[in-house]
Structure formats: structure tokens, C-alpha cells
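In the form predicted on its own, a lone chain appears below as C-alpha cells.
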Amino acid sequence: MKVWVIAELKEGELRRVSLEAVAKATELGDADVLELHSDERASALAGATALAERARAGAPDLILVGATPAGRDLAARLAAKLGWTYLSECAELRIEDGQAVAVRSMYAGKVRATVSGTLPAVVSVRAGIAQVADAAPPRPGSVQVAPSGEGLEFVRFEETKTTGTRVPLGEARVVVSGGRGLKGPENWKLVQDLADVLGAALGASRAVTDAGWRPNEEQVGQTGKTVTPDLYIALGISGAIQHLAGMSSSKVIVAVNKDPDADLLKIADYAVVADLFEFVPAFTEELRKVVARD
């Protein structure tokens, strides 16, 4: 089976979700990695039109796209132009009897649905779709195509760069998240200080972003971002099912909560039942000492 991965790059490097898509493509068949690019920025419509022309000629059985904002936009348009099956935001994917069979979350993570469609198909995949090997990442093939009759060509998808040096949430190997247990935005410095020591990205629960304490782009969960870091530290987060849907695939989970019955403590690798206003400053200070010694 021929599988294409449409790679998304950031600052010249493959995004984590693209690396995971490549790993999944390699499991499923013969994988080709393509990069959309152009001398000028173009819309998802332009990318989909050009890529559809390429797909008609190359005849892949399956096209995987990372379920990022740009990737979701591209994948839906591409499937529509080709008239192919489209499966969106899939957390699991397999091929059975000529069909793409996927598992995706619905209703804010309360339901995990199995969906399927006949090949060929376009599938947008969420972070955590596959484990990435430690080997050198693949480099996308250089795809040069003539502009279509509409004057469209391939385009590299890029995100607007954010200020500051903190690692983006979707790319982070360490994430420190805060929840309603912090009691107010004035206490968010506890989360930031710990994240700074660890070189981590900042995350937040839906309750926090809904309350306006933190920007929506920091929300982790079914209605926010799905993360799969090596280490996920949750401070004052009870563990609503929609939040668990966005971080439960993390390799190591540390949860700090004064409520011993909090759902997140039940799935954590390290569960700390403590007052976070006492525990977190002490924990952060000890980590600073360790970092200073190293």
C-alpha cells in the first residue's frame, strides 16, 4: 500500500505530529514524505488544489496529514477535491479489508467512536498516533509541480512565530499545566516558575481558559490541544474526561492535588496529595538546586 504523509515544518524541522504520522505510515505500507512549499505564502485552497493534481498522478492509497489547524484545513479540502473518504482527528488508525478504520474522540472526549471508510482516503491524525523512533528523522522529498490553471502551487505551512523562548505546547517534551486549584490568575507564577526550571511548555485546563486566566492556545484537552510529552505535570487539575483525552498518552504523568479522589491522581504515575501552594514552591526550589549542580 502506498501512503503519503504531508509534512508540516516549523523553522525547517518536521513537527512532532508529522514525525508520528511518518511512523504510522511506515507501519501501514510504503511511505513517502512530501513537503508543501512555495516562494510565497498561499491558502489551504491553493495547497489542496496542487496536491490533488499530484495525488491523481501518483495514486497513493492513503494520505496522512497532522491534525493541526493548517493540516485540518488542508486535509478536508483535499479529500473533497479528490472525492475520497475523509477521516478527521484520528487517535488510532489501521487498515482492514481495503478500509481505513480509525478511532476518534467525540462529545468532549466522553465517547470514543470507531469510524471507517473505503480506500483511497485522506486522514488527519492527532498527536500520539504512533511512537517515534530515536533515529534521525526523515527528510521530506522535494515536490516541484507546475502551477495549475488557477495559478496555484505547493506551499509550506508555517505558524506565526510567538514571542519569547518558551517551547510551543504541541512540540514540548515536558509540559506543566495548571487548573482551577490555583484559585486565580495571580497564582499562575507557580506554574511558570516550575516550567522555567524544566524548560517546559505551559498548559491549562478548560476551566482556566474559560475563566480567562490563560489564553485558549494553552488549553489541553479534547476541545484544546492533544499533547504526548515525556513528562506531564498537572497542578490543581481534577481530571475531567475531556482533559484526560488530551494528555493521557504522556509517558510519565505527575499530578499534584489536595483532593485524594481527583480523577487525574488515579492515572498518574506519581500522585502527590498535597496543598500545591506549599508543595510547588518547595519542589521548584529543589529542582533549581539540582539544575545548578549540573
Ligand SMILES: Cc1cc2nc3c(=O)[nH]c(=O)nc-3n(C[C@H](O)[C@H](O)[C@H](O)COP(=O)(O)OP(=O)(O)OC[C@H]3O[C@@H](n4cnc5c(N)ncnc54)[C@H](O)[C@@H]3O)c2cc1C
Given for the second form:
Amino acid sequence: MKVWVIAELKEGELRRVSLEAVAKATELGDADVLELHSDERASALAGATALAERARAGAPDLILVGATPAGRDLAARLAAKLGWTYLSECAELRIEDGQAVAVRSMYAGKVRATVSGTLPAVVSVRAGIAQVADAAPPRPGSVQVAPSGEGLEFVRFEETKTTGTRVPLGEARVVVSGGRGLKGPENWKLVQDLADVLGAALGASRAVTDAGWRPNEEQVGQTGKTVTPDLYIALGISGAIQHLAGMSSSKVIVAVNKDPDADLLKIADYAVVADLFEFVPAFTEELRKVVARD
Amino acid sequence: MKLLVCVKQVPDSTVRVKVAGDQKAIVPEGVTWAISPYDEYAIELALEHKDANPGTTVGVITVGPPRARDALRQALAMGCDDATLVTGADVETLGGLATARALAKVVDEVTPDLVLCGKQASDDDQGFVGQALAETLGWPHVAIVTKFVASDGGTEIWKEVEGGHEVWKASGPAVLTVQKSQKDPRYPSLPGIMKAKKKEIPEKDLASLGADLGGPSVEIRAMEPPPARKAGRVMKDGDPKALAAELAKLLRDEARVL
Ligand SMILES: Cc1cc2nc3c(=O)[nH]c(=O)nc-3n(C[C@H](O)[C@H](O)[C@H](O)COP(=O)(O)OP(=O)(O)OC[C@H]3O[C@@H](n4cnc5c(N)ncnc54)[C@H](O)[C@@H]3O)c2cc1C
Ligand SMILES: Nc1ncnc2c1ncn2[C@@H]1O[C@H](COP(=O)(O)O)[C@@H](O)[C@H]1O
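Moving on from the form predicted on its own, kindly provide the form predicted together with the named molecule as a structure.
After this comes the whole thing, all chains and molecules, with the earlier chain placed first.
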């Protein structure tokens, strides 16, 4: 079983989801790690073109890609180019009788499905697909990407002001999300301070991103990101079905809401009925003590 | 400019999806169907372009069962100019690549300048058909798009990435897969609804398109609801400070997530 991993780097290091993909690949067979190199910002098409050429020659049975936004885009185009099976955003993966068998969510997180497809296959894997090995990952081999030359050209990058250098939402172990209960963007310091103590990524409900209080990329839910952290803390979020779709697979859920009937309180492991403006500063203070002690 | 939007009809986002007894599909009874949310954003982007650039035409297309006509009707009511339904036997179990190849046949006929898809359909949640369509057509694609503007000799396209947007320029036709953007999809207007009622929606037979519908597909072995979460510990009626201290302690000692 030849398994390739297309690794994604962030600030020179393999991303967590790439490390996990490597661990998965090692478990399934002979793992090879590849990394894309290009002189300019490359399109998914250019990346897929370079990789497809390599794959046709090297004939792996399976290509794993971390299911980050960039990874999913690349994986989809690559699978189409090769005409291989594509399994998207898999939470579990095994090989059975020459088939790739995966568990993935469907219907915006409302259904958990076991699916299968013939090999060779391209599979994008979610954070949490495997436990990262203690041993250092193999050094990635390099695949040189040439500009696609197919009528697409990179022009410029426009930075979003509101985001700093935080953990990406999709891979974070802890997520702190704020909803309309925060009343306005000026109160986000409460969410940020709590997130800082925990080293958490920031999330938001759609009410918040629609109002422009926070950037779209922070939205959790059906039309936002799906997250599966160890700890999800929701502040002033009611728990609409579309929000639950994006976070109800988190390991531990804390919800803070002043309305005891709020839907999110019904699925939370720790349902705190309180005014968030009183509770959150106190909670941040307490956590600071706990974290400092450890 | 001629735009074509690919839409899929899926259960409305408020539907509590139930899995059928054989675990292979969802129970269709009681489902309200709607245009997949990202496809609605794609329609909105196309219509905004039309608002700003008279002379633009926006077509919509779906590959689906006869009920998907309602999704097309909705798109027409929002302001799209024409709609096409591709339907036939087995259309509901068509794989992503086959769907893309069927769509590509119609794109060849319509010859749009840009094709807009959703970032992913909210039934299979794959995020595959847009890229596969571009590949079949031999076109470039840009994923996770929130905006596009016609510019000298092409189209500037905004792609959402971590920390901001990349702007790409397509010199010719391209497929865009559309992300949620700041502007919510418009509601159909009353005159729009009246007009849409009268519009004819031509139907194409899937098998007669001549598309290669073979190739790898994903088999569903079993569906189940996500593991149910049991109600947890309710914490209330205390001084916020005491509640906060208690929760911090529980997260460390009981949940062990700190
Ligand atoms: C097609 C579609 C897709 C959607 N996709 C998403 C999605 O991806 N993500 C998403 O989140 N939503 C999504 N929605 C929207 C969703 O239906 C809800 O409207 C949204 O989640 C509500 O956000 P909220 O909980 O912040 O606001 P609200 O529902 O207004 O809830 C605010 C909560 O704050 C509480 N509160 C108020 N003040 C305080 C206080 N002082 N202290 C403590 N608690 C307080 C209130 O009791 C209330 O429960 C989608 C909707 C549609 C139709
Ligand atoms: N049956 C279909 N008919 C028309 N467009 C489709 C169909 N399936 C998928 N698409 C388009 O492709 C996008 C991605 O779908 P998917 O790969 O299924 O997640 C959707 O948002 C639609 O724009």
C-alpha cells in the first residue's frame, strides 16, 4: 500500500492536520510526504497539474491531503484530474478489501455516514484523523509547481484587519465563540481575553458575521466552518440548528446563556445560566489562575 | 457577460434530517427542499453583477429529480433569466464526477463566460463538483470566492484565505465556487415570482447528453445520526465568581480539557 501525503506548511512547520495525515499514512502503509514548491503563489490547478504528473509516474494507491480550505480545493481538482475516487473531509479512514472506507459527515453535520470508494483515491482528512507520532515526521519531498498557464494569474493579497496570528479555527483544540448576546463588536474583548488565556481560536455565530461584527472566516456552522475541538465555549449563542451543525461534534461543550431555555444549553456538557457580561470576566480570571498553576 | 449558476436542491437548512431504515438515504417525507445555501450566494453574486452591468444574463442549471424544478423556479423568481433541468433515471445517485460531466455538456452548449457553483452542496458536503466541472471543461477555477469584477481583459476574483483575500485574474472563462459573502441572498420579489411562474423550464434528458457517467463514485454504506449528546450539568443561581471558579475546576479535573 503506497500512501502519499501532500503536506501543508505554516510558517515553515507542517500543520497539525498534515502531521496527523502522516501518522494515518504510516498506519495504512508506506508513507511518502510531499510538499509543493512554487516561485509565485500557485493556483490549485497548477498544484494539481504538478501532482497528477507525479502520481501517474509514482502510482500511489492513496493520496491524503489535510482538509483545510486550500487542501480541499487542491484535493478536489487533483482527484478530478486523475479520474480517481474522491472522499472529502473524512473523520476516519481505513482500507478494507481494496476499498477506502471512511466516516464523514453529510447534510451539514446532521448525518454521519460510512462511505467507500475504490482505490486509487484522493482523500481529504479532517483534524483528528490520527494521533501525531512522537517521532519526527519524514522530511517532505518537493514537487515543483509551474504556473498553470491556463488563463489564471495571481494579482494581489488583501489582508483582513481584524484577524491577528491566531490558531486556525478548523484545527484548534479550543474554540471560544461569541453570538448576538455580546450586543456589539465593542464587547469582543471579553471573547478575546478568554480565548487568549486558553490559546483558543475565535468563532462566531452567523448573526454576528452577518452584522459585520466579526469577519466571515470566524463563522461556525452550516454556512461557516465545522469545528471539532476538545473544548468549545459558546457565549451568548442561542443554538440554532445551523450553528449546531458546525460544532456539535466537539468533545466538551460549554455554553453561557442568560436564557435557561436556550437550545445550546440543552446539548452543552456544562450549561451555565448567567449573564455573560458578569460571568465571562470572572471565568477568564479563574482560568488564568488554573492555567498559571499547571 | 453571460453567467451560468449551477444549483442543487437539498433539504432546507432547518430540516431535522432523518435516516431511512436501510441506512442508505434520508427519509424524504416531511422534507422541505431548498436551493443549497452556497448556491444561493452564488446566485446573489451573479445577480449583483447583473444589477451593476445591464446586458448580463444569468442562467441556472440543475441536475436532479423533477422536484428540483422548484429550486429553478425560485432562482428565476430571484431574478435569473433562464433555467435548465437535467433529469433522468438514477439522477439522485449520480456521483460528483458524473454530475460534473453532465453539467459540462450543457456548458459547452450555453458557452457562458463564467460558471458559478457553490463552495459545497449541503447534502453531500463534498466540495467537488465545481473543481471537477472546471477540470472536465479544461478551465481554471477559483474556490471560496466572495466577489468578482469584470476588468480589462478578464475578471478579477476574490478568494477567501486565512487572514484575508487573494485576488486572481482570469483572462477567459473560469469556474468559481462561491463562499458566503457579506450580502445575504435576496428574496424573490412579487413581480419576480409572477414572472417566474410563466417562464418555461426546458428539460434535458441526462442519458441523451452523451456525457460519460461512469467513473469512480462514492458508495454510502451506512448513515446514522451523529452521536446524541446527553444533557450535561446545569450551573446556575450563584454569584458569577463562584460559578466561574466551579466551572474552571470542573474543566480541569472532571472534563480534563485544560
Ligand atoms: C441557510 C442558513 C444557514 C445558516 N448558517 C448558520 C451558520 O453557519 N452559523 C450560525 O451560527 N448560524 C447560521 N444560521 C443562522 C441561525 O439560524 C441563527 O439565526 C443564528 O445562529 C443566531 O445567532 P445567535 O445565536 O448569535 O443569535 P440569537 O439567536 O439572537 O441568540 C442570542 C443569544 O444570546 C443570549 N443572550 C443575550 N444576552 C445575553 C447575556 N447578557 N448573557 C448571556 N446570554 C445572552 C440570548 O438568550 C440568546 O440565546 C443560518 C441560517 C440559515 C437560514
Ligand atoms: N446535481 C447538481 N446540479 C447542479 N449543480 C450541482 C449539482 N451537484 C453539485 N452542484 C454544484 O456543485 C457545487 C458543489 O457540490 P458538491 O461537490 O456536491 O459539494 C454545488 O454547490 C453546486 O453549485
